[in-house]
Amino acid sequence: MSQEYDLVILGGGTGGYVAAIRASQLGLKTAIVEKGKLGGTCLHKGCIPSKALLRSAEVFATAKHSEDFGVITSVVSLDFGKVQERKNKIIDQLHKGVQHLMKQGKIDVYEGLGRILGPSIFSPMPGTISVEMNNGQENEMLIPKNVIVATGSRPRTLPGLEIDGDYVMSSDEALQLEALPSSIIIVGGGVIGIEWASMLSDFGVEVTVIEYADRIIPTEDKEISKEMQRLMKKKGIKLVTGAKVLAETLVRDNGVAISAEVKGGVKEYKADKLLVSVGRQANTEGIGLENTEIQVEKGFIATNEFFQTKESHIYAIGDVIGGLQLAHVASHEGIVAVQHIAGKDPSPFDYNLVSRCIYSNPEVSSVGITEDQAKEKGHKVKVGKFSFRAIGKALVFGESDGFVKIVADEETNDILGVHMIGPHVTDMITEAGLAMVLDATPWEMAHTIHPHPTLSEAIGEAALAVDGKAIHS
């Protein structure tokens, strides 16, 4: 049994679903092909669980240093079976509003494996899609004027550190525990390691984080992750940076001890548990990429700036590209050539107007460029920072740790890049992204009123301070 359809979406995760919505606006007959659940990894294995998780942890660190608010309480413990009741409820909430918008926009949803096949009796140009539908019934054939790759990604692991789920696992595992470890190694200190750092620790657990680079949270300003790994220090994380981990040291009895390469010696660390956060890897096995012209490199598929593959009626975005790999991301993306395929004339994208958090205690989120980055371009930079010390609701808040920064070009005045650390600041940095989409000046964004007291006044603060004019400091 066919079906034809204007478009067909292999995926239906955060990407996915947004550009389906966004194609059912347009007037355009469009499907969903998804093996598991809809919402994919950000709602069932990333953004949406772990932060859930995080906030817990936030109020379980929170209460047990309540007496600092004059609140007085017996003793804090966690019952973490409950924490776990909470994020699924979460999840399950927002797994039904998808599936209500997928039936308020008319989409159809296809539940299982789709794969693109060549030429055929139904198309003379690949892109025919074949569902292996997961209730065991007959295959179900869809016939689309255009398709959208939306397959996202998975954990990615090292050689010698697969996953067993048990004594090594990756942040799928470690999402559906049941019971906490007393002690964890994490092999890397980017965005998720870190997250999955502050967040165990603050459950009370003692973390190690083993980095192969000099700095953990390198993708960010190098003051962004000094001030990080002080911060990480203070909670009573340990943190191995330009550490190379041996993996064929590992060793998984009652427990796990590795070795790693640090400061040119070698160093065993042991612990219950070893989370291995190495990035991830595009899904693009299995689905049919061999029966087209479509390039893969470096493991994720090749686009132009409308996200068009060498097939031009087959789109890809999301993890499954690469690039900078967020929910938001690939909803804008998946928008992006949507309307492409609508012959709306988009605008290209705009990487360097994402903005981007990290969910830690304390949060870190920027956009644009980092001051060295701003330097190797060739800009004559300046520089204004302050402290959320000088905030007087930070000091409400007691979290007064962290900082902004904004990095602007000297003689244009244009902001390249504004980058933060702090309480709730990736709630704060969507001013900033606005500042750069509308190409303010720090002087505009200082003469932005914001009210007193909040933690947006840093921001204020810190465009000021570009100029030397900081009120507070």
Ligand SMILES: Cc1cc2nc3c(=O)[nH]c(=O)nc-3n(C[C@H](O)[C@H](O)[C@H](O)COP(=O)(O)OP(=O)(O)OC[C@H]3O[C@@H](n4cnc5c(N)ncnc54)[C@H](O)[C@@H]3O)c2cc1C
Given for the second form:
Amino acid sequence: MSQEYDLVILGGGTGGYVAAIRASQLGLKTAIVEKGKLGGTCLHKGCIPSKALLRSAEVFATAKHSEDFGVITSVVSLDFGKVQERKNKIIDQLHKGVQHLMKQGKIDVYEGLGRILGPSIFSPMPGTISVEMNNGQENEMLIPKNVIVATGSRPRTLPGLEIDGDYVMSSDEALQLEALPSSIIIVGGGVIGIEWASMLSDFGVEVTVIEYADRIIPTEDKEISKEMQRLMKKKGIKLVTGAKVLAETLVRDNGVAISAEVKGGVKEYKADKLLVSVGRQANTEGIGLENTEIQVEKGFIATNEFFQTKESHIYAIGDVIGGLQLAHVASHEGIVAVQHIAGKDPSPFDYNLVSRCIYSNPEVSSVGITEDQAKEKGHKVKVGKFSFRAIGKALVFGESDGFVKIVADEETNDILGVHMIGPHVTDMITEAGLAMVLDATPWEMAHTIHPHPTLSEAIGEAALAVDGKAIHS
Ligand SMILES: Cc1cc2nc3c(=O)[nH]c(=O)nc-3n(C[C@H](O)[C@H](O)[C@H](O)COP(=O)(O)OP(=O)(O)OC[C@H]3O[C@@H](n4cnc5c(N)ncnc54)[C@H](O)[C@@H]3O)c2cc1C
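Okay, that one was the form predicted on its own. Can I see the form predicted in complex with the named molecule too?
Below, the chain from earlier opens the complete complex, with every other chain and molecule after it.
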């Protein structure tokens, strides 16, 4: 069977399904090909399941300290089966929501493995998509005017640390754990590694993080990393930084043992399990790129600012093109690509305005550049910082660690970056993002009235602190 479309999207993850909805809103006849489940990594193996587990861990940790709030409980215990059940229920509900949105948008969904064919009897240009259907029915042939490749990514590992799903896991396997280990080694102290470290520690697991860089979450502002390091240690997490894991020393026998080169010496670490979180690899194989002129650079599909590949009618978005591998980035790239296909003249995506979040306990969020990056770019910077310790609502919450930091240009008053660590800061970063989109100055941020008592008062105070005028410091 062959079907004609204005647009066929390969991959129904966050990038793919959001692009499909926008395409349908713009009147394009659209289909999605998805080999697994609509919603992709974010919904089934990423953002949502990990945040559901993090929330359970936070509730457990808070319950253990409920006496601090004057709430006396008898024994607090954990039913990890129920924790997983709750996570799965949330995923199911959201999955049904995405399926409903596809029906509402009259978007055809082909459940199967899609592959781009070269020029064929159907079309003189590469882009015809053959779909090997999951249900074993005859292959479908889709003939689109345009294609978006949104095939996402999968966990990367290191040679020697091959995933066995038992002793050595990636986040995919860790999300499916039926019982918690009593101890774990996490290789990689980036965003995913630190979220897992925080969560497992809050669940009562003994955690060791081994990080190659000289600090955890090394892409964040140095002061944020330092504070996170302090707070993770306060939780009892063992952090080993500047450490090169010697994968060849891994022993998988009744637990794991692995050595790492640290500060000129070699140390051995032991635990029940090992979680590898060293980044993600783009899904570029087996999708027919060899039938096209599409270029893959350093493992990712290369595109221009409107996400066109070397084949101008084939676009690529999301994790498969690399850069910031985030769900909201994938979906916005999808929207820009579709607007471009529909001739709507979209503005190119400004990655400097993308907010980045870490959902550990405490949370981290940031937008724009760090203080060091600003200096490297030649800015004369002024910095405003304000601690949550002086914020009433943070004390009420019982979570007063952390701060808000605003980096601004001394001459132009431009806000260059906003960095936060503390309670609920992932829900607060959008104010800073909007300020940067609107080209606001710290003065304008400060004169946006922040209601009392709220955590957002820390932003207003940090903005005043940029010019040395914070009220409560
Ligand atoms: C543990 C974890 C936590 C995360 N937490 C966050 C978070 O809190 N916030 C955030 O913004 N991001 C988070 N991310 C990242 C986020 O999940 C990804 O950036 C996002 O899912 C990328 O979307 P995508 O559409 O590019 O790819 P994906 O979501 O990976 O979707 C790609 C889809 O394509 C399908 N596919 C692949 N090949 C084919 C083919 N040949 N035919 C048909 N279908 C195919 C796959 O089955 C998949 O469904 C997290 C990731 C992980 C692993």
